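The chain below stands alone, shown as structure tokens; this is the form predicted alone.
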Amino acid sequence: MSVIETSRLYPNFFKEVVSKACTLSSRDNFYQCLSCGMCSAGCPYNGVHDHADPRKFIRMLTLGMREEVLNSTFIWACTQCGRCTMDCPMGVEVLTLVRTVRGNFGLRAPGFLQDVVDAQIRTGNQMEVTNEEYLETLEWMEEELQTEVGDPNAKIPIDKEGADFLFLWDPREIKYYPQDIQSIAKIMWYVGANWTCSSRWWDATHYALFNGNDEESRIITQRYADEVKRLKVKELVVTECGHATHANKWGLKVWLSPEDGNYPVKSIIEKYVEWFEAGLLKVDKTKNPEPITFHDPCNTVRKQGLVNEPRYVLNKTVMEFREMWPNGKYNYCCGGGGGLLAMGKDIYPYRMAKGKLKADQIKATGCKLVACPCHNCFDQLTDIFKYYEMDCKPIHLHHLISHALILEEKP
């Protein structure tokens, strides 16, 4: 048994965390704990690898053991998922403080995290692409979407003033995967979206939600709020990240000013399920007749609950959708989430020990395809998929749509 030297505990350490917490919630919540032991049972991680265990994170923090926490491997092995705070009786935002220990202590992140956020800082995205190659490769994409669909005037509008809604993607889609843009920009031409990209500030990733800093992801949530205001969009919409849908929702009212943060957010996904419901996009599911199952990103479906619309897409899109078990709010994690994909080698074999209560979960649907609206479950599912030996690949929803679409149905 340890034993807890008196004289080596900061009475004051967790007043002055909950101090510090980023949140939208009463921080006398944090003080409600039970130390009741719902969040460990809650947490699928806990036993499946060690430094899992949240009970013992809060009850170090409510001790005022701060050199063990701030020494803990616990905070960034944390994915953040937010499953410990579904199941507390009490509410307590074990993520909260996590993320608040991770940004306020002068702690750096294992791994590249931080010079993630450094580049999106300093260059406008978190993969460095110059605003060359940027405009350089919408341009090759609109090329490519002219020839795909026969139509010289299907655009991707840059900078258009007055649009319905400015269009934020994921670096991936620009550096590694622009038949990406092809194909969302397809979807946004069938249905004759009224839509544009900025020429500034586009990356929707936001890293900063991760290393805990409230300044950094302030500053990445203002270029968002400016570039709303100069061209005088009515929405801002994000492409299929978790992360950063949840980030802009969530952050433009804890990081921005009311007067600056006074715009609606919304995933693309919830454009799909407009699209569809307004009759505008026709699919031929028959395109899409591989049995599919579906991953929940925690970002999307317990922080910011988009549960339903997923799979009201899926069930229009595909022939046949098999669900994992559990899944919507209870799913569990891919491992990959609170930044861990950038925490490097030291990190990874947390990542890929979650994975595998992942593994298992695609394995018991029989399914190859696993639909997955989110880059940082993408690229871990991808790791956990070569980790484990599975014949099986992650999709993106508007993979489906794009490839199902009817164009002769065209509105």
Contents of the next structure:
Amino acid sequence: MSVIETSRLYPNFFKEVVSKACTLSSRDNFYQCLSCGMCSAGCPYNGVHDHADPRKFIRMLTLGMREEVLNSTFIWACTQCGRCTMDCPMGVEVLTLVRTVRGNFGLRAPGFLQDVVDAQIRTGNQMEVTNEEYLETLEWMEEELQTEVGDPNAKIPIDKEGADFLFLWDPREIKYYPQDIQSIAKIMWYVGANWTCSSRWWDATHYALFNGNDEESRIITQRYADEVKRLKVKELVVTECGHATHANKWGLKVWLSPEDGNYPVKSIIEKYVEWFEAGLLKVDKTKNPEPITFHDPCNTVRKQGLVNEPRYVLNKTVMEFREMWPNGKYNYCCGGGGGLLAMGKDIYPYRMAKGKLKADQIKATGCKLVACPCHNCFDQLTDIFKYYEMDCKPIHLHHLISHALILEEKP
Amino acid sequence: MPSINVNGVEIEIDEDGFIVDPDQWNEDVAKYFAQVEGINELTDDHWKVINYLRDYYKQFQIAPMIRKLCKETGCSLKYIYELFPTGPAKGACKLAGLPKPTGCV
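Switch from the form predicted alone to the form predicted in complex with the partner chain and print that structure.
Following is the full complex, with the preceding chain placed first.
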């Protein structure tokens, strides 16, 4: 039995955390905790591994157990998936408290999470791709696309002023998976999108969402606000990446001034829906005959409410879509969210323990293919499949669309 | 920290199976990783890619862009995937003994 020593408590600690929290919610809500435990019931990992009890975390905060909170494993093992927060009847944003503690009390994240943020601040992207390498890769994929579709007008526009939207990439696509660039550009070409990439700031990802450093978040977000202005585009569109979708949609409201943060941000999934509805996307479902399930990235689905959009796309694109359970906003995190994928060996056992839930969910569907519109979840799923020896494969929505396009019917 | 034993030498690997110290790499390590990544036999083309990655990493302490890798080795992207089914990042770089790149790969 451990003892709480009142002499070691910091009565103002919780107030300090709340005052530093970056949120759209009312600060009063943070004080409404009833200790009912709905959060702990909502956390999928409570009972799966140690250090997964949000109610304890909140109790420690409210009691002023500063040292215990700052040294806790909980704050790093939490994927900030938001399921506890969704279930809280009083609107206590537990995930916000986790982020605030991570980033405002001089802690350094485990693993290489901070290195990733440092690289993005310093070089403009988390993988330190130089400008020349980036532009060369886009040009290369443009040539490949032109050969693939036999149209010299298939372009990957850069710095096109007045385009309808500015498109942000995940640096994984640029650095390690250039075929993704071709796949996405093929869809843009097919629907005749008036789009542009930026030559300056193009990395959609945002790991400062996970280290909790608002100053770094502000710097990163401001870059895109400036690019939207410079290129005079109507909206910002983010590639298939969960946390990038959330950080760009939510972030402009919390990190930018109202004058700067006033542009629409969409996930490319929303654009797929628009293009389908406008009759611009014509796909042959029989090209995707295998049964496929869908993993809901928490940041896109639970936090940004894009529940129906990916399902609409799948139903248009594949022959047999099977839901896993639970799904939609009740989904389980892949286990690699909240920056855990960048937290190295100490957090790895938690990541794999969490992954067991996802592995079981997928197994129950009998599907070998898992649609996943998020690079982070994509990697975690790959790791899970290896770890639990499953003969499964994640696939992005754009892959399913781009290889099923009916070229003869291009609008 | 997990490790692998290649010819009696303990070699430290990270949680994703990447080598921790690139200086511990040798050809037998590549052959060991090949097995893990589902590659039956390492052909001349495999070695061409592996050696290019090693040389580049030695010089710049970072993995090259895939564009460069394809250009310098004369392999198309498709062919790289045929050689290394898990792809250039998780496959080729691992065999070449590069540490796991930071950032989400």
